[in-house]
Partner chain sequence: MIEIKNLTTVIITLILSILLAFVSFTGGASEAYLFPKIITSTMIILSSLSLLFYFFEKNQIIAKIDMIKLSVYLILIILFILFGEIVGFYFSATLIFLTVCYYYSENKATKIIVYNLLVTVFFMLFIYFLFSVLLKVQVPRFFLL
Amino acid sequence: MEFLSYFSNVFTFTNLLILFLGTVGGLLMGAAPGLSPTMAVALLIPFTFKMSPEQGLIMLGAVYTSTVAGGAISAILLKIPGAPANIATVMDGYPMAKAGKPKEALHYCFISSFIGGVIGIFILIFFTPVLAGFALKFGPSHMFWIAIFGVTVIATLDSNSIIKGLFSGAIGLWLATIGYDSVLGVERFVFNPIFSGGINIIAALVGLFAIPQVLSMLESKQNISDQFEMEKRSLSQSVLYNISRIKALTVGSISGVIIGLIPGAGGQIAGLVSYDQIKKISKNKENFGKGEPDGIIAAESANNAMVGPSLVPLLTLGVPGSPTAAVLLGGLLIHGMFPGSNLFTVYAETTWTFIDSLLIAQLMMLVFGLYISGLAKYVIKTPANYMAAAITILAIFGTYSVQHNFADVIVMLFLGVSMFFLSKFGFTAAPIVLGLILGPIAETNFTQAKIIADTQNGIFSYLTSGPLNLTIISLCIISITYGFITEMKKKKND
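Mind pulling up that one chain's structure, the form predicted on its own?
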């Protein structure tokens, strides 16, 4: 219970002020399309140079955890995920908001984010030494199969057609190959110099979700308020319903914890895997994609439960569990703190104060998130032309700010316009984005696995040996089989 000894350090005036600013700022940055948690933490690292190590880590940790939750605001209200971790939230968040329940959807988002986040931090506190060893067991072969498991989820993301879902996913996987091979350095599908750097994931995310929404607004010439009918919902009702959804919270939190421990996986995989799993075991499968609360609860509890465990391998081994944790490693190093046992001995006060602040950040995120939920009515009353202009400006700014490369803006606009026309034929953006995310993970790890396997017994033996490989392969087979069985039953019922 060493962490309890340092709780009082969090409640000094300076530390609380930094925690407050980091949490509120993170929520607002998360809501802006394109400003991902990774970028938010990276942008703030220079501001921590003059702070003490304790204060700098409190600021970065608060921004990390609140930006993940804040991305759900634009996902629910505008159908534009603030970050890749919120892709799954769009599936039921926006339909729920459009059905007149934006406040209720945001309540579920922040309550489940709080529950998942607290579980993740407690995992970090109590199981760090044990789970650090578990994280080290994941090599190229395991990461390859995890990416393939994610690919099996693609088909179920399109609730209208498994074929369209797979086709969309294939487009995403193809887009992921554009540019230079990260291992071999070979140029592929570079039709124009603007594609030489590949497809940036933030540019793709903003383009595929934001631009079609802008064009739809201008096409319909309707104000958002004309499309929504606000329904009153008390906070107590939302809390009681949310905590009663034990199955969704459990699936989301467990998925987040496991994915968080796997180096490099990230919140986007956690959210999508948990969404897929809760959909498969739900008795109301037909409601998913139409405003099912369990979809929001599972996705948001997962991407916040991922935060704590992603720091386990980082703090103990120097192996980041997510892209944002990798940036956070830089925050540690600039203050002369190196991952390992010293963090919990020599720098115990700083480390435990930082971890304790993450718990308080979850509570602050809940309080201010729920307050923001009450302001949803002002967003949806904004005239369509103003909203379209604001989203376009944010989309361009968010895309350009990632790499300060105007080519990313052109790619973003091209993908957005293409997605707008694809949506006319019933295709959805989520499978494309998932394919784009998983493609590089699968390809890079397969290439690395092949290099290792060539020195051993061959690629087949390397990819199929060991209990961990076989477990993940079994999950892939179960996921594919279940998807086809569900599709057959759906066709039979129709």
The other form holds:
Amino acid sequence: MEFLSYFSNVFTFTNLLILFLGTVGGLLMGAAPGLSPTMAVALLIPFTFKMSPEQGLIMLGAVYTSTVAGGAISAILLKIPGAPANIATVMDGYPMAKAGKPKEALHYCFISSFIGGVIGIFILIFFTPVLAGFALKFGPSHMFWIAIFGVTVIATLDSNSIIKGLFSGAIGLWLATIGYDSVLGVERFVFNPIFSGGINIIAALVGLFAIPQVLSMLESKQNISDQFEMEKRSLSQSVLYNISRIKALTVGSISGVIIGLIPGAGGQIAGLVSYDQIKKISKNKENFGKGEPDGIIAAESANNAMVGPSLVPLLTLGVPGSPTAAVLLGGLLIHGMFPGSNLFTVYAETTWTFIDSLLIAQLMMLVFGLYISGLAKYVIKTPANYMAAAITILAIFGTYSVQHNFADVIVMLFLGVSMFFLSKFGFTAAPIVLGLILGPIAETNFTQAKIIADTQNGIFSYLTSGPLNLTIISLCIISITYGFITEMKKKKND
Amino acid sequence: MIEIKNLTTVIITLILSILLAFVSFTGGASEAYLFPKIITSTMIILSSLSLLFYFFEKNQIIAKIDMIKLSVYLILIILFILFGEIVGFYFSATLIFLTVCYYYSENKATKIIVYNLLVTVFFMLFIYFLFSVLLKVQVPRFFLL
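To complete the pair, please output the form predicted together with the partner chain; the form predicted on its own was given just before.
Full complex below, order starting with the chain above.
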């Protein structure tokens, strides 16, 4: 119970002010397309340099937790995930908003984010030493299969045709190979100099989700709320309903905790895996993708439950559990704090104050998030032409701000317009984005696996042996088979 | 209005897969292209499967695209790609915002034009505050804009 003795450190005026600014700023940054949690934390690191280590980490932790939740605001209201972690939230969040229930969808999002987030931080507090050992069991072959599993899950979930879904995932994996090969340094598929640095993930995320949405709005000239009545929903109704969805909350939180512990996996996989799992065990399978609250609850509790555990391997071994945790490592290092046992002995006060502040940040995220939910109707009722123009400008500036590179903006617009036409052919953006995100993880681990396998029985044997490999491969096969069966059933019914 | 049939989709995916596989298999250093080769081979298998499934389905129209309606937006995007860096982000973004608001509005009365101008000014001030003041992003500029 060491963590309790440092709680008083959080409740100083300066630390509470930093928490407040970090939480509100994080929610707004998360909601803006293009400003992901990783980028928000990276942008703030130089500002925290002049703060004390304790204050700097409190600021970064608050921004990390609230940007993950804030990303759901644009996912639900505009069908544009604010961050990769919110891709699964789009699937049921946007249909709910379209059906006149944006406030309700945002309530579920923040309440489940809070519950998942608190569970994740308690895991961080109580199980850090035990779980650090589990994270070490994941080798290159397992990470390769985890990445493939992530792509197969989204391909089966976010598409009417499983073949088109898998094909989209493959396009994403291929796009990730553009640029320099990270192991051999060979230039690949650089048809034009603007591609020499590869495809920036944020540029792709913004382009693939924002621009097709803009083009659809302009083509139909309809506001999101045009055909629907806006609902009146009280907070107490949402809280009671949310708490009653124990199954979705449990599935989301457990998936988030497990995936958060796996180095490099990140919130995008947590959200998708939990969405997939809850859809499979739900009695209302046919409602998923049409505005099923369980879809939002599972996805959002998972991506916030992932935050705490993703810091476990970071704080104990120096191995980040998510891309944002990797940037947070930079925040620790600039204050001279190196991951390992020293953090809980020499720097115990700073470390525990930081972990305690994450709990308070969750509470602040819930309060301010719910307040923002009340303003959702204004976004939804904005005329389509204003919304389309605003999204385009935000997408351009947001993408440029990532690397100060005009080529990223060109890539974003090119991918966006292409995605609009691809969507008309029946392809969806989510598998492409996830393929692009997981592509480097899959390829690096595949190359490492091949180097190890060359000294053993060959790559095939290395990738398919061991209980952990076989479990993940089975999950991939189950995911694809389930997708095929569902598609066949749907076609039969039609 | 352009109509899209599912045969078009199948043919495009097949051609795309073959092209990408060709580039991957003739790319050079075999170790660096191993992963792309696996992916593009998978793409060929998937597009061949969709061709196979096509024969069990009717050649139906799956979507329509209203190119005339979208042409103004697409032209604005092309102009931005060509001249955005030269004329500056704030100047070009203001023009894009104004044009989209005006062209895609059903009501083109003078009052609406003035309203559009006001919305554009406030929105661009918000963008300037967020990116240039708060986040210190140095975007390409033309004179003062």
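Residue numbers count along the first chain shown, from 1. From a predicted model like this one, the values you see are computed outputs, not experimental measurements. Rigid core (definition): largest C-alpha set, two forms, superposition within 1.5 Å.
Comparing the forms between these two forms on their rigid core, the Cα displacement of Val190 reaches 2 Å or more. Ser474: CA moves 2 Å or more between these two forms after rigid-core fitting. When the rigid core is held fixed, the Cα atom of Leu60 travels less than 2 angstroms between these two forms.
Comparison between these two forms places the CA of Gly426 3.0 angstrom away from its other position, after core fitting.
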